[in-house]
Each structure stands twice: as C-alpha cells, then as structure tokens.
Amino acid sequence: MWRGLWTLAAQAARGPRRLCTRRSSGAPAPGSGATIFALSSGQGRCGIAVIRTSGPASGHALRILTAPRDLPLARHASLRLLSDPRSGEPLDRALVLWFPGPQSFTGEDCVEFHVHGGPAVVSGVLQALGSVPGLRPAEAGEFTRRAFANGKLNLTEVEGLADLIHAETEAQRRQALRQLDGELGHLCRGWAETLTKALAHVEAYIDFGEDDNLEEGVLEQGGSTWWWGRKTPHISPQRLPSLSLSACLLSPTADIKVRALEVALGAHLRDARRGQRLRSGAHVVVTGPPNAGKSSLVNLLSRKPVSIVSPEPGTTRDVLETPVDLAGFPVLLSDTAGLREGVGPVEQEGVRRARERLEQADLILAMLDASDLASPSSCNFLATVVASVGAQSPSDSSQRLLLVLNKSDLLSPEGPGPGPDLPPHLLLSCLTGEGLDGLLEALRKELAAVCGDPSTDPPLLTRARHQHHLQGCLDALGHYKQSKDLALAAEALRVARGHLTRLTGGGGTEEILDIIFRDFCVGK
C-alpha cells in the first residue's frame, strides 16, 4: 500500500514545470533548484506521520497547503488546516514547523507536516505536495545528501547517522551517536591540520629557503617547522628540491607530533576490526563435546527455541546461527555439532563444519558437562580446543574463550568431581538459570574487548573505508620518513593529508557518495 502511495505522489509531481535535473547516476544533484518532499516517519499506520520538504519552494508549499497563508514562527509548532491546492478539499488538521535555511538539517528552507498517520491522510498530503510547482519526491538519502553538500554534516557524521538509524543494540547506538557528534571527524581534522602545517613549512623551504630577505628564524617558528642543520643562504633553486633530508631536520616539536601521529594511526588501525565487529556483529561460537548443553545455552541466550534440544548425542548436525543482543553488543551466535569422531557421513560433515566455524570465531563459548569432566570426550576437548586457544599470545586480534561448565544443578555442594586441572571457568545450569547473570557479565567484558567499548574507548573505525584511508595515510608517512628529497617528502605529506581529507568527505568521488547514501531510507 505504501509503495502505491509513493507512486501516486510521484505521478502527481510529474509535469512540464518539474524542476529536476539528474546526473548520470540517476540521483538528483543537490542544490539543483528542486524542492523535495517525502514521508520521513516509518511506514504503516501510526498515530502521527511526519512529512518533510527541503528546498527553495518549501515556504511556498506551506502557504499553499495551509490556512492562514502566512508562515508560522520559525521552529515553533503551529496547528494548521491542510487543504488540497487543486480542489480546496480539507485534508487534515496538522502541526506544521517552518525551518528557514541555513538553520535547518539540510541547510535549505525546510517544512515538516506532522499529520495523522492513516494511509488516506498521508496519501492526500503527498499528492497535494506533488501538485505544487517545483516540488518532486525525494530520492533515497537525498535529505542527508543535501545536508552533506551544504556543509551541515561531514562524511563520517553521515555514516554515523546511517548507523544510528540501523542500530539494534545499546553499544551500536552509543558508537553511532559518537560518530554523528563528529568525534571521528574532529580527530581526523586535527591530524590533517598537523600535516598541513608540516607541508606548508616544507614547501616554504623549497620555495623560499634561499631568500636572504627573510628574517632569521621566520621559517623556524610555529613548532611544526623545518630548520637547517647548517646555514644555507645561497642555494640555487635547481639544487634545493633535490637536497637530502639528512641536510635538514624537523624541529623537536614537529618530530614529536609526526611520531605521535604515526603511533595514533597504528593504534587505530589495530583496533579497526573491533569497530567493524561492533557495526556488523561479533561471531560467537558455542562448541563442546556432544550433550554438553550447547543447544540449551543458545536457546537461553537468544531467548527463543533456535535449536532442538534432546538427550540423544549428535542431535545438532549443522551450524545453526542467530543474531542476538548480548549484554548490549551485536552478536552472531552459532550452535555447532558436538566435537567427536562422527558415527556416520552426515555427522562427520557436521563436525567438519563445526571445526571450520570455530576457526572463524571472535569469541568461543566452550561448553563442558560439569558432571562428566573425567570422560575421554571432555579431556580431549580440554587438551585440544581449550588449551590451543589459551596458548595464543594475548592480543586484540587473537580469539578469546570462555569455559562454561553446564549442568551445575547435578553437582554436589562440594563442586565438580575429580577430573583434569581446569582453567578459569564459569558454572551454569541451563535448566534452572543459575549462573546466567555471571555468564552475561563475563560476556559483556569479553565483547567489550572484542568490539570495543563505545562508552570509554577512542573513536572506532566502523567501516572498511575508514581503515583504507588511515592505512594509506600511514603508508605515505612511511615514504615521507624514508625520502631523501624535499620535493618527494612534500608529496608524501600531501598524499597523507589527502587520505585524511577524503575520509571526512573532502574530494570524494560521486561513486563513493552514491554507495554511502543509497542505504538511507527515502525520507532521510
């Protein structure tokens, strides 16, 4: 039904006076002169629906559809009767808000119509707006694209807004809000400013290093300047660009800043996988011998019957996956076949897939039956899976493991019976739920290490594009340090700065912008 409403609005907007220019990609060019409109609230019946416009004809559309005809006070809600401009038929009594540019989301004149959310009302208002000369339906993400084009948002803030719209967990919401608030953009702009100052002074020496009229010390001011190891008052322009950098040194302050920038870039790149896991979900795999309670734990954590639970060993024979919110973090939770020598070709394939998925896990939940720790299957699992993961060198990129002893309700008050020496572990009863709170708290700490904690950690890199540009910047700084030529050093600084600029949207190509904005809904 809602697709039909949008089609009607589009048809009403077509006509000889339609002010729409299009690029080869099919998306309207921001600032083309057209005024756009769209349903901004969610589709479906609701109490209130929000329809917005943006562009130079927004005020004209507001006057045409409302009575009285004068514009309301800026950024004040006003109750108005909406009427069809063609027939004069009343459409709805609505709250309208007038946002004159540039103090608006897009930087253009904007209007919001807060109407009753029934399909007939929304359809009538959309068709009425489509009949106003100069208005046309918005493309997906076009409101945000105009905000970007008018300098209201940089590219990392646009991505933060998209992530906020799609956020499903508390951690995703916090991270998206921080990026929307501009934390990553501010950080990159500060880095770019450091490189800009260094580049300016390198080029100053290239252009003016031989100028005897410069006051002594001018080129050495500012902390991010170059100074010569010896006096070079009479160097020909032909020789200066090819001077070895060993003949000139960064000032101590500038050298510290460049080294600090390299360290910061390296640290953020090492954390890049954490941000991407936070955005797309960490991979948590539940594994263990048959009948340890893996499927029961998956059902308990996901709060729904994902897996079949049976006392018969080998019930789960394939990898079952479900997205869940664990302690506020997005997780793809995988239930796997019990690890043992398969008794048939089907179970053997299930065990093979389980081991394959185990290698891809960010966090392993290793399950054992607390009442059966001395069995050969439990001892073999501890010696292979648990010991091998525990032997890895601790780093952010290595797998993490939580050992969970299930069926604690079957234990005596003294705890687990005799068995192998156990690493740190948690006791749990999937039957009674005892120990679940402790497991969730341990999962929260582990997932914060795997995904990053948006409440306390520095801004995270949530997209491959961020990682690409920071890696490019770091590589360029490596060329800069190794360069034996001032001109090549300046070019390396220019390339490094360019990567940081493009990360926030400066100099970006239309193809990259199209990819980013196409994920927005029409009314955003």
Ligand SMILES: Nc1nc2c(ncn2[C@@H]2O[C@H](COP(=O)(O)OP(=O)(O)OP(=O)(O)O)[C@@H](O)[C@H]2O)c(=O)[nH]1
The other form holds:
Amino acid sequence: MWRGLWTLAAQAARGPRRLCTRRSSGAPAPGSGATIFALSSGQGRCGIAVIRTSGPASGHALRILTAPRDLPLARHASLRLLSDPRSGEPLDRALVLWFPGPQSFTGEDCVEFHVHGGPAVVSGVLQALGSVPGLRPAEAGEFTRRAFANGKLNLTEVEGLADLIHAETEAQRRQALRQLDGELGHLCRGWAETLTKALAHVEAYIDFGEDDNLEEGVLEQGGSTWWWGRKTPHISPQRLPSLSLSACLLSPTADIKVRALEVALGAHLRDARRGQRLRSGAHVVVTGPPNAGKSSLVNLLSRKPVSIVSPEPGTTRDVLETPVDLAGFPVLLSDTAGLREGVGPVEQEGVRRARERLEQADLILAMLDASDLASPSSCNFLATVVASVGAQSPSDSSQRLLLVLNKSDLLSPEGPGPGPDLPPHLLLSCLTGEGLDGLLEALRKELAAVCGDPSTDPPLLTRARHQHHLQGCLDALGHYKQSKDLALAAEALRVARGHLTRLTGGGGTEEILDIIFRDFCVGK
Ligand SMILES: Nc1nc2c(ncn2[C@@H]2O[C@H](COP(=O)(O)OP(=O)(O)OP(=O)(O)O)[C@@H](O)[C@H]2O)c(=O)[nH]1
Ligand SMILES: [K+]
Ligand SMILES: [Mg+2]
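Can you return the structure of this protein in the form predicted in complex with the named molecule rather than the form predicted on its own?
Now the complete complex, all chains and molecules, led by this one.
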C-alpha cells in the first residue's frame, strides 16, 4: 500500500524541479532587436540634455555621428563634434559615452550623448540618429524593459526604479532606492530558496520511496535523519493518519525553516498597508468643532491658501484635499467641516461628509480651540471622536490621532484654564507659528508608524501585486501543512515557491509587465 502511494506521489510530483527561469518579457532578445534611441533627460530648454541609444547598432551610430573619429574609450566621457550624417552639418560639440554590452544599463551596446539642452540641438541629434539604418525611436520604458529582459534588473527592482522616478518625498525616495537596490528581491529569493530545499526533501523522499536499494544514511540532512528513512524509521508510516504529513516529511531543520517563513510572511503582510501608504500617500484628516482653526492649520501645513479662513463658524463645508509633503512623507491632507449638530441642511451635509472622510483617515489631526475647552462643542468632540479613536485596539488598521490645542497665543502663561481632563496633546498657534516645529516632529513619528520608515524598517511591500503573491505563498503553505498526500504536499510547496518567483519577475505574464512598464516615460 505504501509502495503504491510513493509511486503515485512520485508520478504526480514529477514536474518542474528547479526554480523557474525567467521568461522573456517580450522585449527583443539582446543583440537581435532594433537599436532604440530617445531623449532620456526631461523635455524643454535645459543646460544639458542626455540622449541615449541601446542595441547592436549603437557603436555604428556613434561612429557615424562623430566621423571621422573612432569609438571612444569604453565608459569614459569624450568630447566630440556631432554632425548630421546626411548633410555633414555640425550639430553640437558634446560629451559622448560608449558602453559596450553587457556592461551597460540594458545589457546591450549603449551610447549616451550629453548635448547642449536647446530644443534645436536635441531635435537635430534625434533626427540624425533616426537617419541611421537600424535605429528607431524608443517606446515608453523600453530601455528598462530591455534591462529586465537581459537580467540586469528583476521585477521588484524595475518597480523600485519606476517609484524612484516618481518619488516626490524623501521617504518615498529612500524606499524606492532600497527596492531598486534589490532588498525586496533578495528577501524573496532567500524565502524561495528555503522552499526549494523543503521541496527537494519531499521529492527526494518520493524518489527514495521507490528505491529499494536505499543505503543507510542517504537521507540524512544537516545532522538530522529523515523521519521516514527506511533504515531509521523514527516514526512509522502506520502512524500517518494521526500526524500532519508536513511534520513527518521534513527534517526538523527544514520544517523549522518553513514555519519561520510562514511567520515572516505573516508579519510582512500585516505591514503591507504601510508600504502602500508610503507609495500613494497617507490620509491625514483635520477635524474638530467649528472655528478651532482647522483651515488655518491646513493652509499652514500645505503652505498655500487651500481653504477659506474666517471668524464665522461653519466656513468650511466641502471636504478640501491637498497633497503635501509632511516631514518627508507623502500625505493627502483633508480639511473638513466643523462638527456640530442643529444647523441648516447645507452645513449638515458638510458635517456628514466630514464624518465619512474621518472614517478613511490613517491619521486624525483633532483640533480644539485651547481658549474654549469648556464649551459644549469641545467637550462633545473630546467625548466622541477623540475617545472613540483612543478606545480602538492597536492594530495596523487602527487609526492614529494627534490632539492639537490651537490658539495657544490666547492663553494666559499658566496654560489652558479649567476644563475637561485632556489626553496627551500638543499646543499650537497657527497665528504666531509657535508649536509648529513640535507638531511637525510629532507628525513625522506618527507618519513613520503609518507608512513605515524606510530608513530603519525591513523592506516594505509597496504594491498590491507584492501583497497578492505573498498571500498566495502563505495560503499554499497552509495547504502544504494540511496535506495528507506527498504529491499534494510537493505541489503546495511548488505553488508557494511559484508566487515568490513571480514576485521578482520569474515567469511573469506579459500583462503584468505591460502594467509596470506603462509607468515609465520614453527614454527610461
Ligand atoms: N488667535 C488666534 N486665532 C486663530 C488661530 N488660528 C485660527 N485663528 C482664527 O480663528 C478663526 C477660525 O479659523 P478657521 O481656520 O476658519 O477655523 P475652522 O476650524 O476652519 O472653522 P470652520 O471651517 O468654520 O469650522 C479665524 O478668524 C482665524 O483667523 C490662532 O492660532 N490664534
Ligand atoms: K471659521
Ligand atoms: Mg474651516
């Protein structure tokens, strides 16, 4: 009976045994495709513009534009006169760089022309390149796509590069650079290796199960013995129904590693929201009773007159949102209507919208007028909004709140007068700016908790795609643990490993590549 199980399992387990190798991304294979060229620096008048080429005709194009000179020394900047090959007309005196493949960004032969940034120079050089046989203008992201196809970057690194180009704040730049440096890819490869080893154990066991000539000790791994090794049966196969298969299959070392992997994946997934907030911006909502100074604070933090400020309570009605860089973190800052009841229908609609926006907040900036703490609207706000957020159990999805007492300039030197017991708070005056540095520092700490701190935290999952594959891997490990059949256990491990491989771009589908490369501009 056992022999039958092994044979069946062995047949079913025959499949890809090695990590899938990276499939072509659809970009031309190195050396075989067209040579592409594009302006790689920004459009418009500038001091220096960089035009580059990639592909087998790069060297030829460089020689033609700089004739009669030969190719310059590889990877050294050389000054050359560029001329139009059709008319011989001089175009510019430029620095040129020659990067013979595979030691280039794309892995192909590449050339960079650092020309003077006037539009006529740039278009003259682009037209001259276009006249060289075998050259054509590059499509958006095509340089990076070739780098990916040639194994110069994996998919998470490509995403890091796209994020770096779009990074608007310091924290985004740090995160993107870390991903470009391959941290996330490295982590995934380590995890995939753990699964490869575990799979090798299971497959070896399937194979050895068929082998009657098994020598004693053959199945020993790292000092531990296969639990089902025929000559050392610590656990007899007859006990199978009472044990989970995974516990029997792996050497204790491999089993511990798979379990540690499960824990690590869980922790990263719990963190996933933070990485996505860092990439697309955290929602910070300013709320409080009418006239607390909410709009004044929004204008102060965004350094522009986003909202109308006036002494009239109920000035702000709609939700007004503005993207800002707060202490290096990307934030979508929302100004909202002052919370109060018993007002006209228009303001009531504003209050409804304010409450709705509040529910979506990652961080709430709760604001009160420090000189008006004993008023019913202040007390009501403290008892409802502030108390309910404070009562949330701390988890990644729970909201964070900073209580700010504004108009500190109106207080006597002794501080806030008699009023309700206050939770921890900050004093601020939007009028004088006093307390603003303290608020920014508190915001930095809160946002580092909300978005993750790329200077110190482990690599973040910044995209839904990362989250999807990690969740898929975790689910497959769950199946693996519960499987009562060797073939299914091996298959579950393969599925788990497949998710990690796809995260870094192995076996990636064309659609995913198209989505990622669409983010790039022409010339990148
Ligand atoms: N003295 C003093 N006045 C302030 C301060 N901040 C805001 N104000 C004044 O308080 C009044 C209300 O300010 P807003 O910013 O409109 O208050 P708001 O909370 O947005 O008000 P609503 O939108 O009506 O809910 C205005 O007259 C501001 O000039 C401050 O720090 N000190
Ligand atoms: K107001
Ligand atoms: Mg307002």
